[in-house]
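To begin, one chain is listed below as structure tokens, in the form predicted alone.
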Amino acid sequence: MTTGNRIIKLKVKRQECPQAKPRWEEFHMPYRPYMNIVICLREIQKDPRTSDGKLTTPVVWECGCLEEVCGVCTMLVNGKVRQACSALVDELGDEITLEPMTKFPIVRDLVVDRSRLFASLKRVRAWIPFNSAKDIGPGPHITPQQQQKDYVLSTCFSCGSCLEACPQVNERSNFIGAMPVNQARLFNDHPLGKPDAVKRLRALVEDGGIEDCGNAQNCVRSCPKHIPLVDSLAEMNRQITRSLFRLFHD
């Protein structure tokens, strides 16, 4: 159902491949209640014509969950890093600009390569080593207070928003960003993750680690899950300080 003659103007930054020159295309579509950016992009797919009637290719983007838990639809919406599934037209206005994230290699149009996120999770050993052949019984007790604190840390879905917003993540720095630091904190907090705690801390003092953080705090402001990333950075710095001897002498 459309509403009157209201028209949404979508300006999209497009790029066929990493080597191609980027360009802008504008699309118009009738407004419908409760539209989000995913719906707008799907409208373009139905009939990929620019606002001046020129036939073009459908805009390339990614989406998965449609409920802000997969992270693949993250892009710049009106200059701010957002998830396309939760960016509502009613909150954005009738003129909307879409661009790919700038801190990740471009693949095509609004799709970027987020491999660095997953490489950083491997670097900080963001998992709990577990041998399923060994019977460990019911496992360690975790208090409700600890569960509540760690649950918030665990809601990270590797969208890349914190890296996109961080001024320290740039072509002159190897800073891994707040996301893997937060995950290192999560697994260091878990009783079954503590045996690898020093290894995670050691990874955080290597090149591009936590010392490269400039404390801009853009990460916590951009996080869609409101994870206390600044607290995680501070906590991991404290753990590193307490473990300095082991980090460099073990």
Contents of the next structure:
Amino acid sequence: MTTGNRIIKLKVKRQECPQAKPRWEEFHMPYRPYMNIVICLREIQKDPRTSDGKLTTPVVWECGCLEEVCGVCTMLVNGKVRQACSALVDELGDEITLEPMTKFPIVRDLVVDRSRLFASLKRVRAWIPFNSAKDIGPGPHITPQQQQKDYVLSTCFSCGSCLEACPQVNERSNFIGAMPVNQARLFNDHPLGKPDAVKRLRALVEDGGIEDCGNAQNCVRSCPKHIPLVDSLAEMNRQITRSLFRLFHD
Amino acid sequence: MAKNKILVIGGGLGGLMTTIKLAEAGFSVDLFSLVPCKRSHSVCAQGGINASVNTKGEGDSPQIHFEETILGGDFLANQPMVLEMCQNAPGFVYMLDRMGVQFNRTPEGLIDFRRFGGTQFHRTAFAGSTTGQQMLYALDEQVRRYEVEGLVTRFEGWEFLSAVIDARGVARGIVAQNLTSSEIRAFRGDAAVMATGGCGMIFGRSTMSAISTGAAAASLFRQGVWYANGEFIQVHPTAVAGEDKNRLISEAVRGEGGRLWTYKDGQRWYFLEEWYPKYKNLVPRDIASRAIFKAVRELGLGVDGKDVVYLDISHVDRKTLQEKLGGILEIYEKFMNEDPSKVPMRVFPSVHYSMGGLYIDSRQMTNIPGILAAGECEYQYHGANRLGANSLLSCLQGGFSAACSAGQYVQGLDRTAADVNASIFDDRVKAETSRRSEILKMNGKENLYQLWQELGDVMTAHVTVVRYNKDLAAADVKIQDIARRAKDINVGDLSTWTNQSAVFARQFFHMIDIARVITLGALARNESRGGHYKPEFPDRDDANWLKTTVAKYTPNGPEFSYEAVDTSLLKPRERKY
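Coords for the form predicted together with the partner chain, given the form predicted alone:
Below: every chain and molecule of the assembly, starting with the one above.
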């Protein structure tokens, strides 16, 4: 493959710390086949110099697995939320902008604090009320059909894309977003998760819960794992309606 | 009983299993992880977890699992611990089942099992092709439950720096750093269980995550913890080479019928099937990787003359592929822009796993009392080569065993860490703080990331599948040169807020120590065994080398001694497939 003199121009939104003012820096680098955003950012580390030759600090960003299963390198690439590792230059064009996600507190450059995602998993009790790690035999039989359905729900890697894309997640709202709602569905669907089903529904009707969903359906379109998030929202709404009496009178 | 605090370092499978078991026993746990636990490297495990449940009535048993694991490891593993692991395996899979792991199912609703390398039984339970991710999530969820109950405190985004060891040589806690605020702080603990994973970053590009530097284990090595069998590095036969990382294509692809081939005389040549008619494409990984090297490097038969062979699954029906291998094939398609259900995948071997690691005894305790280890960061369970789908298992076994052992250990202590004089903690914090300031001051001529690439290149070229003494010696000279130049780096970032360069500089210095342990250990071992292959010494040499390598830190480089292997349960025999 010929690469010619193709130059990739990377514009990165930078911010030293939460109190600092954001600024833009541009970096140029020669194109190579199969280049992704991680390769571009590592290129900057090896010679942290802007396109006008000014020495700067290496761009701060997080990456982990580099194969789209850990979720850590999520950012805005050309304005769209996605993972940097699977964002290939070939499909992005030669001028690329990188920005941190906007719905989470900024830490530095492209790093944001997504701890609210894990807090929301506590809120919806996203676990099986498991008894003991002792050797006490298998769980219940589960049909292949149910496994296939639930496996997809459980591939959520907490990247936060669905919150980033959601118009209802903003400074004036407490909406928890589609991610924990989908987790509540997953555990309500598992035979061993059912004992806590009503508690999960109750968590979803509290402040910032499922009622704040505006049905924009951006979540499902932004999900890199193609999890049917709108179905999950609808299913949990249905379960809440069906359990209304128990939710408020138990 | 005084309330004992136990520290667990590492939020992957090994660390989470340890934490759950300790919390279940009522201990209070501080859990440290570089990243939110759900983002640990365990997410990358694809194929599955071995357990001889014998669902398919093939006559499989834990005893056979044990024997095949020992044979797969070329008899270098201490056998009683491996037997215990294989006996516990069905119980672990059932435990995961009760935690809600989405294992694939048989039509009647039982856990399904598939084939993997080094065995002819269907022994591997799997959740699509993201089994590690699914297991990690299930354990993380249980830890979150304990967190809500107040038994576990998570310190995510904290890096282990060193252990706090008292005058009697007993560990009393650790010093860790917050990677955002840069705060360096001591944590008291009656025991510390290390579950800090592998060290693939030493090789530059591997199938490992960017966080798998091995720095925590290396830091302990400097503090006097021994490091065993470092020279045994697993090179996985099938990965997609990339400039940023080599992406794993699981052995499960071959377990589900995938075939390796390249062209010979214009025809498709299924070289593994020709060379190993009994196990075909499912020989253990070291053997498959050497076969690919033979076809490509020796016979010059790589696809298009490159370092590539084909891994073909396109003959398997689409529904099976989607249900059992979906995640892997999606990764391939995303990064290579080709659909593996239609065209063969282009793969080549890549560094994947470290069989070696921190030296531990049969109770997971290192040579420093109070420091235990579990998971990939320790050396037990796999010998000279790990069988596929045994790593997830060894994480659970190690974590389970370390938790039991740590519990007994702390209850036998005559005083708790809370009673220890503050000065040893303060001194350690001071030492780490000044080390940090030294790094921030570095403004020399070398670029840290360039040096890292050089280290990876030399390790990959000379310390992987085929090893020659001349090259290993030259590699060590090069590593020492890199170590010298590393003293002259420019960190290039003075910030005390989320300074990744300063963090990586410290990790890099540690990586260099372990690179030498791996290289010099390989240089010394004049035989071929499992993943360690020297054409100059092509045979296994039990008379001289049926021994565990034990490396000890000295300022002039690692010092090696050797220890007998416990082969009391299965007599070593020739390893043939």
